[in-house]
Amino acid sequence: MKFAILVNEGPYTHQAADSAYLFCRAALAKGHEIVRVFFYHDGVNNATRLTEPPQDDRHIVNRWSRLAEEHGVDLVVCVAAALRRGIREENLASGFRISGLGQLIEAGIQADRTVTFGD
């Protein structure tokens, strides 16, 4: 089955960042296919590589950029939230790209189903 991941809320605020990635990682481990995981509201906040959690927790962004670089997830910031909340294309952590809302359309057309995490 061919999921489109949307993740609505940020890391650390709410359990929808950490539900995704780990929704991913076990659709992955079953044989499915993640067509795309796009960030939209506060949950473009999981790509910003500015982010410095204290060393005895996790660290939500490097997972994501982990999961694009060993499964090569496509994930997509929308470019409009990510630019009102001072994210811009030089500070996205690895594995992320900024786009506009087609690429989430595009998503839900080529996927199965569409799951979204948080509000």
Second form
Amino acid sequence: MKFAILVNEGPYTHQAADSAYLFCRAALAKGHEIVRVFFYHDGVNNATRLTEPPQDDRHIVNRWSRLAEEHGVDLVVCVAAALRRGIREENLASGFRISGLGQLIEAGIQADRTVTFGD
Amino acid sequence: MSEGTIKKFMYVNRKAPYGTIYALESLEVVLIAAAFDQDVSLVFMDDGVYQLRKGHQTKGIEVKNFQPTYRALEDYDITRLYVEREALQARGLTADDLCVPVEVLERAEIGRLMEQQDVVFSF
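Having seen the form predicted on its own, could you now give me the structure of the form predicted in complex with its partner chain?
Full complex below, order starting with the chain above.
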């Protein structure tokens, strides 16, 4: 099955980012396809490479980057939401790209299921 | 999935208009979605019904009043706005208190509508 994923909350503050990542990994392991992960609202904070969690904690941003590298998952950050929150090309982590909201709608059209993670 | 696919997209608005950014950013998605020629409808429930409550005044909190955008939805051919009856009643509101024409539906009817959708975004 083809999944589109929407992440609406920031890392570490809210479990949505963790749940979305774990869902993606589980879906890929079962042979499903992730059409796109779209980051919106505070979810755009998943994409900043300035993130430095304590050593003994999971690195949410690097985890996403690895997912993109290993599985070719398209990680898209909403440009309007990103600029509002200071996320720009120069502080974007690897594997992410900045684009418009049209990418979310397009993913919804292409996927069999769109799954939202957030409040 | 071919280029010409038309899916049923529903946007569910559950949050008060100010206090968090969800309502404003949801509206931004809806406006972009209008350009994709999809089947679009909006639902307002819980505190989301306050998004349509006439007479927002935001000067005191120094936030932009985006209520005029709801009135512009018609220009984008977005005309299906559903409001949950129970949410209005719980807040002492009626459809007359709202800034745009809407269809008021029981919670169960909205549930049935949701079942018919291809994509449901909840903000």
